[in-house]
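Only one chain comes next, encoded as structure tokens, the form predicted alone.
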Amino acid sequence: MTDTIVTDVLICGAGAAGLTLSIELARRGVAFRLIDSLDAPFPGSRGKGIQPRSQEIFEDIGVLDKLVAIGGFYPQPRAYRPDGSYESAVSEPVVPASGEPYHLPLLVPQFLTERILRARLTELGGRLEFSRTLTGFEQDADGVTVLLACAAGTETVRAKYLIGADGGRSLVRHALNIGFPGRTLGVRAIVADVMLTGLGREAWHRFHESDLQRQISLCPLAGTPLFQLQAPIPLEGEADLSVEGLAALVAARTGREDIAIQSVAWASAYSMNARLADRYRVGRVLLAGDAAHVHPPTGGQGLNTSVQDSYNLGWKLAAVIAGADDGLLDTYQEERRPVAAAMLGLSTKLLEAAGRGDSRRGRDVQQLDISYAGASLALELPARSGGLAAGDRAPDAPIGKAAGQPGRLFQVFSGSHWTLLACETGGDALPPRPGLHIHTVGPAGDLVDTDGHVRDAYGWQPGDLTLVRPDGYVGAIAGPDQAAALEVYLRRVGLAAEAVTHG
């Protein structure tokens, strides 16, 4: 038995959710440990789609350019007919909007996404510990005592908070006895990363899309020489995931002898589920990612929802550890659980449509319209009757800087701080304090709305104050006479003004 190791946060599970949360804590100087029961990084491509809202998050934490460089965009779907001819889908042109810099999903295999997140974590001074398995924990009013099994034996960790980001079979969730209701969707499938010959990499090759008994798709994985194979299989029986077994499956379902499977890098057979945890928090233990919700793969919502869980939770954990009221952590479930429920409904609907051969995707998969309007951290004084609302995603916009350089609002928001934007006047309505950046937008301000994009996106009147959270959502919209109410709000989230002392 080793001595007890003390830290602020212990994160169990080093997938996309655990890595994102670790990065958020590292950016804020919070002490944490990130552990995973695996001996090495997850090797597969399972969550390969990065939606526009997640791209905005990855821009903020400093990894988006690397993800784009190593990955790419989705190839055009190519649907094959029984006679061997095919039809290629034609995408509708996307009209750029100043408030939404990203419109298309990225295709980056999960193992590459996680590799880049691990590298970013290392840059920030954090590290990941493999081969450590949670075997039990107990919590009290002051923290959580966790037992870990590792190669050296048993280790005890004392943490202020424990985060279960340990996947759909979460040990943390089971130990808390949190219900995980939902349903098995009656679809079992193979997903595999394979090397093959006989198909070009310019298209996402799909066969028998409207026939669940014969469906198969082969998608080139950007950043690798691999293809991802996806195919529904019978609910019962052994799945042959060998080179020979997958080659036979491809030949039977495509009717082609020229497609040759050369090797299998990773493969899995799984039953699709849609499940949502009854609770995201019990005392000092919280759930994130697949531990709180599992999705069918349709629409690419699982990894993205998990990343956004951690982006929401990270700043709240840091604030509470720094002295904010512990009740701030209750807003994590309040805001994120309804989002997961909606995304589960969307993924299930898209799965049903895919079974009919309909692979169309709408704006709802992009997750740009997620809002926390009406939740307890959304403050409007006075209430607004239309346009941008407190709780909505804060739009991007091109801006000018007083020194003459061009910029974007997202650059102003980027980092771990809150941002207060004052329309033309009112930048001095609140005193400065650590963790809050204050800007005046207008002809005499430090930011200039040269083409009216900020005014149009934010629906401003002179003197309006807009408070933007660290996770890019509007926390509060207040009139020029509501500085006192904003002060109360800021105290709630741990940003009380510091007393001025005179020497």
Ligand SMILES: Cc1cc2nc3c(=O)[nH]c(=O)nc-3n(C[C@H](O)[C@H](O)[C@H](O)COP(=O)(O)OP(=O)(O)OC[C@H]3O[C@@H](n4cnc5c(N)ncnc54)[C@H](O)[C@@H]3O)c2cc1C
Contents of the next structure:
Amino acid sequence: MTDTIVTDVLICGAGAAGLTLSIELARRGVAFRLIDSLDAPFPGSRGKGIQPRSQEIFEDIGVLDKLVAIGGFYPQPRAYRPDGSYESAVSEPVVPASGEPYHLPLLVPQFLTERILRARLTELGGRLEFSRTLTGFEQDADGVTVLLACAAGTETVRAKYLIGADGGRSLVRHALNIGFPGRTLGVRAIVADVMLTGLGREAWHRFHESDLQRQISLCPLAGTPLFQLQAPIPLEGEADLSVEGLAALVAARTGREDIAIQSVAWASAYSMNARLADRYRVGRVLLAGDAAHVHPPTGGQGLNTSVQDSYNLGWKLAAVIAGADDGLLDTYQEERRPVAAAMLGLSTKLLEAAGRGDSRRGRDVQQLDISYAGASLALELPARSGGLAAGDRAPDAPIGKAAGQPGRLFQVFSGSHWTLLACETGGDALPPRPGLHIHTVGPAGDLVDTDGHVRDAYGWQPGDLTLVRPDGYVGAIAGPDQAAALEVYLRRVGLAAEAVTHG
Ligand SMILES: Cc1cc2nc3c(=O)[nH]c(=O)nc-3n(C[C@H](O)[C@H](O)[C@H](O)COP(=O)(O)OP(=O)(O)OC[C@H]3O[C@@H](n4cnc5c(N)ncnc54)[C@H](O)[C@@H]3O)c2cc1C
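Cool, the form predicted alone is there; where's the form predicted together with the ligand?
Zooming out: every chain and molecule, the one shown earlier first.
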């Protein structure tokens, strides 16, 4: 076969994972193709919860304000008693923290989130190709040859890397023969987007919360006139997803005749699984999103974990394609698989609690404490005891700019670059180079720690150097005499000093 490389990366699947990855590659000028077997965007609301950590990521990639504008926040849960009276949950007041700008989950139906991501991809010059199905592939030392089926017949694409972002039933994962151990959780549910009358949009209406046989919830979907219906159903048997079928289900479970289903925009009956791929990478083929892990929907973790897989993989893939050592790609599984394992445990635990009528959520669902500390890309010299660790999420903080304007650290990090923050001195410890932004934070620096928030969040001593990765995690924290070690680190991630342009 005389294939020519036509692209650097082929991304199979344009759900949340594939779209985020394509945006990350487009931002960095990497050539890619993004394909999906669907003929048109997926219409269902599915993953409607966007957690605070994902909001930070969406801020960085330039879509957060659009998501807030098109969606909204969760309405108060309203638990109905058998006599028709109800109790509304009272939320704890949210205490703003300088290091964490977002605390509340956003409610945006997944089809709207994906619409915003597609628009951002277009702004960046990227393109999504519908009606193209990956049917097989072969890899060798230099690339992957991929077979696509499309209306015109078949197409062969040669790419340096193939990413299977093709969902829970991933053909890519199957073709690689990667194990997907875990368990079927013995819970089957209906999820449907419906138009209805008889319920207000100010609450998330929940009936029979502690009875799995009779539970049903109806949540108004921000940004649409729809409600998302969720209800467990028996493991066996046909699920009637028609207007009449869902109307009968609602009437039987709520005991109310005033709720009328008018139409069904999308509906599905699915069995819940908790499964994790044994590997995320085989050679030049990697998995992202639900292709690598499937969880129950409790706690709203799946879409968020998928987006964050791609946010972790995107900069690494771009760095390797630009010449960094290919071993950098191994840190993707090293960092992301343990996160998925923990999320799988969390969402399964929450599913069990939901079966007992307990729908409380803790800080762990927010995903703000995800850390890659202890993994091979986390460097501390000297090792630190307590406080911020290398591998932790780099906190936000209000800052002043030397020219007089206020700002935030997240604005300094925003973009596809690495950031080196020097505490008071040391901004010249490393030579400048493409892809690295260097700032000195202090009274004589270009950034001013006006109220000490940076010092408190980063636990600094004068002369300390903190390297922040493009995905907003701390790569390295080093003392003033560790510039040589930072050079070695930067070479590993594709920012070698040889690339320096003096001027
Ligand atoms: C009821 C429900 C509620 C949920 N609630 C939440 C929530 O509140 N929060 C949350 O974070 N998550 C939630 N999730 C999970 C969330 O929907 C998924 O985790 C998310 O869609 C995963 O994104 P993905 O891009 O990895 O995969 P998908 O969205 O499944 O996208 C995969 C894409 O690959 C395409 N594809 C597949 N095979 C091929 C092929 N051979 N060739 C070309 N294209 C292919 C498919 O057409 C599809 O578009 C929920 C899920 C359900 C079912």
